[in-house]
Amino acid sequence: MIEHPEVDVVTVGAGWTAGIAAQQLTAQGLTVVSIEKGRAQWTWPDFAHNHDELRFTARHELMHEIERETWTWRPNDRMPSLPMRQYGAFHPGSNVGGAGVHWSAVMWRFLPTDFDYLSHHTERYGRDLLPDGHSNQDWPVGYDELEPHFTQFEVDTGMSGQTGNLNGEILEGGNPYEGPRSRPYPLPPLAPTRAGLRFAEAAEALGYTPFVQPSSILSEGYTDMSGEPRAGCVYCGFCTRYGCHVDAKSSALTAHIPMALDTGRYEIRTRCYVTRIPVDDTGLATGIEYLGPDGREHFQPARTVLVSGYTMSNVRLLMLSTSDAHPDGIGNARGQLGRNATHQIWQQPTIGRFDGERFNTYMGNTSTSHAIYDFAGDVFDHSGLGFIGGGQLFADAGERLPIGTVEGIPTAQGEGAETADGEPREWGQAFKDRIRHWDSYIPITMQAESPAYEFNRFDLDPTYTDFLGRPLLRITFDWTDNERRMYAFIAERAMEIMDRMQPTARVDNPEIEPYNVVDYQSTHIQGGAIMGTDPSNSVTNRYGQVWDAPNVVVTGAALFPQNPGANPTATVNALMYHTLEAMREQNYFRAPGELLS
């Protein structure tokens, strides 16, 4: 085995959080290595020419390759698990930046009630609404403790959007439900799709508030935290599974990686595959163990590890990493880890066709359309409902491109339109009529929250293996029928909009899909790590340090107790900012190893 010359601290990937890590601990004089299992890439000269949807969204370019490592799903334990042979329900991102390259950046902070989850439904409802085995908790950490770092982030990165509730003061044309800011957004909201005006002019009529998903997408040029103006977007159209070509999406790439690289004490070892987090007599973590692209075991030793890779990847590495000192892996001695797994509800409730008119979607993305959070969370009474939770609804239109165009357009109207299955025709003049509509139809979106349950979670799968023979992460995960009454309520609403846009044909699904790994579901897979007030109820403590080996640091959505209906990465981002500030403040690498307190 190779072994390298200690670092300060060592990261798992470089994506998000790593690189926020590095360029925080490297101005501080720290060393920092990040172990990346994917390539280099750079907005020049990577992205220039990457308009290809073969390339990028049939063959997954900037994805986890699934052929090396997959994982396993089964709805419950009693059934059997079966691994995914391709790609479906979420998206996890390879190479330098990770996922933060080719994500959509809608970039929300979670409710404040989303934090004190269990604490605030109990009070105001009582224990019965919750659902059976659910094991849903308070985060250790509140949105006023990390309002001063949502903001320094979206500062820090440049963020767009329309201020909602300023200092307590609602403002219009923002979201009113949305936690106190301190400062407005730096920049404003992106130009709104024309679809989206649809959906936002019906929305209102029905008494609801519509307005501009906040993004990481820049409106106008701007000048991040590295002092390199960038440019505003161009509404390419190409962004979800692309890197952007004009630098207008934010991602470590843009400010992080780059200023750390430059201090001259941050490396990433690219094509290096992590394989276990070794550790000393006392269970604490002497750095991490990973295969190198000479094909050879190589150790890098750092007095801090952070295990900053996809949720997923990050509790499975914890499960793999067993010793004398955890013999059931790092975080798992009162059998806390692969916990509350959950996932986001992102179906569509109801698309309209609208005959002779088209709305440019081949331009901008979810960025660009209205929303509405009036059955977000707790935002409205659930008394009587017999569900808890929330969801947003928007209009998804954007990124229309050739290949993914044909799927979902309502089917026209009429004989042989339809299979004898009531599918739409796949096939002669049915389908050419079908497509000549791709530019007029508009679907609504449900991004709804995902409770926890005590029979949801994550385990090492006894049948089947990666490419090095290791145990594959096993999901056992399915929907309740609280999120059955969830979903039938908000697609409802979802569907009374419809009704108001007054489509020619229109597909309404009232009912949610049944749970599978096949159909996408969003990436934001969370929790499996979670974060509590101490180890009977958690594996890592508010910072992220596991509770049983405290200089290794989770980072990222496997922290998360519950899964809120919103696009992690603004709080994923703002965890990272608090937990680097802990650790400066209480001068953390003075004894790595000891709590932060």
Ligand SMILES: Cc1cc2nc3c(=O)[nH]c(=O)nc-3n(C[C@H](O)[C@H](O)[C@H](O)COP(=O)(O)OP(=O)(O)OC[C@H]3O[C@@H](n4cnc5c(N)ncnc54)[C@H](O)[C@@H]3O)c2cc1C
Contents of the next structure:
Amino acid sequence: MIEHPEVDVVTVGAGWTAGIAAQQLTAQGLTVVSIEKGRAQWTWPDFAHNHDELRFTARHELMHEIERETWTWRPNDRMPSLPMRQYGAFHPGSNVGGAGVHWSAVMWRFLPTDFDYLSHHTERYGRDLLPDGHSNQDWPVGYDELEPHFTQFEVDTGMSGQTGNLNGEILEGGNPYEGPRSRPYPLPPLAPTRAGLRFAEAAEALGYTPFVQPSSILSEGYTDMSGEPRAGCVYCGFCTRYGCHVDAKSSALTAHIPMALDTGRYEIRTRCYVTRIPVDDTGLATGIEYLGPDGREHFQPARTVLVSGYTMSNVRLLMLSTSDAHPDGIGNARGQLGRNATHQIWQQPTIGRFDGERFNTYMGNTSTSHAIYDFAGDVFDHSGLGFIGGGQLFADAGERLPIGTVEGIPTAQGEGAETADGEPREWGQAFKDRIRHWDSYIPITMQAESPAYEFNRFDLDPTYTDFLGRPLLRITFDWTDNERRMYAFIAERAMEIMDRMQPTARVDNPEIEPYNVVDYQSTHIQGGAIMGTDPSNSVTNRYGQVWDAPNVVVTGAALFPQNPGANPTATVNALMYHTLEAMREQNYFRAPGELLS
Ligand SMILES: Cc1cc2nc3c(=O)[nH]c(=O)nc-3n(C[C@H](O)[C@H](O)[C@H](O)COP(=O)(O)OP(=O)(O)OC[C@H]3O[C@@H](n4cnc5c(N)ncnc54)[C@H](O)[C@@H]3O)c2cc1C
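Counterpart to the form predicted alone, namely the form predicted in complex with this ligand:
Entire complex below, previous chain first.
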């Protein structure tokens, strides 16, 4: 085992949260090393000529290496779990910058009621509306406490959007349901798409409040905290699954990581795979063990370990780090590790075809779209509906690339359109007729909530192993009747909007598709190492410190007790800022390993 000199902090990977931590900690004079399994990559030159759909979308160049380590899934305990062998449900990142490089950068703050979830719902509806077997709980931190950190992150990196609620005043054009902001968005919203405007017109006629989605993509030039001017979006269409070639899409590569490296106190070691967190007799972490590019085992001693490798990697690493002090893994003394696995509903309840119209969908990014929040969270009255939870609806945002476009065109009704198995036929006259309309479709997408249940969880698979022979992470997850009813209710609203849009032809999906890992379902998978108020209901405290090993700090969405119907990263990164502030203010590094208060 090769042992390196001790540093203050070692991080798993060099993604969004590790990059933020590296920037803030090195600014205080601390030393940080990131152990990253992928390679180094930078806006220039790596993303300069990357408009290559085969390389990045079809062959997943920026994504985690599933041939080395994948995940198994089963819908419930009665079914066998099987490994995901091809990319499907989730697309985590590899390489410096992590998933925050090939992400879509849609940037929602969670609603205030998403944080006091259990007490809010119980108070408003009583216990009866809460679904059977649920394990939802309040977060140990609320919207008001995170607000300054959301704001700081938005200003540090640049954010585009129309403010809907400024210090309690509802402003026209924005999301009227968002929590109060202390400052407006630094930049105006991105340009809307033609499809978005068509959706907005119909939604408004029905009494809803459409607005352009907020985004971590710059709508115009902006000088972020690094002092470097960055360009606004050019709407090239190569966004999700690509690094941004003009640096308009914020990531840890745009400001945080370069600033940390400039201090000389930060090092990223690439092509190094973290295998274990060793601990001392008292149960505190001593650093990180990893497999180097030389094929040898290394030990990086550190006073604090940041478990920042994305939800599934984080939970598995804690489970695999067994020792005398933590025989069932770090954070698992009370069986809390793996609890409250949640995902997100990401489906299209309706797709309309508008013959003779073109929407220029080859342009844009995932945020250049109108959304409505009228059925998100608990902004509407759930009395008598038979479910809790909600979701947002948004129209097609563009970003339609040649290969994906052909795959994504919905089944045409009529003779010869389907195979004997009912699959869309991808050859012949009916197929050709269908793709002629490639730019005339508008899907309405639903992104909806994933409440937590006792039976949805992560653990180690008893059968399947990774390239080192160690158990894979097993995901036991399925929708329940609560989500089926939630989907059906919101899908009906989407179909009413589509009625108003008056398509020539349409495909409706009034019922939720069964959960599986073959189809993309968003990479928003959460829980497993949740934060809470005490060790009996959580793995970590409100700062991500593992109760029984407080110098192990978990970051990212593994901390979420349950997940709202919104993209997670604003909250992931606000939580990171929140922890770093507490470490600074409470002088944590004077004696690392004590619980912050
Ligand atoms: C396709 C896609 C689209 C997305 N779109 C959005 C969006 O629009 N809005 C939004 O809010 N969020 C979005 N997300 C989610 C967002 O990217 C994540 O929330 C965010 O990147 C999480 O930050 P993190 O630091 O937890 O992990 P990451 O940024 O993923 O960083 C983790 C790093 O750790 C490394 N790592 C993991 N395990 C190991 C190991 N064992 N050894 C060494 N290194 C390791 C990885 O290689 C990676 O570089 C999207 C994600 C994907 C994949």
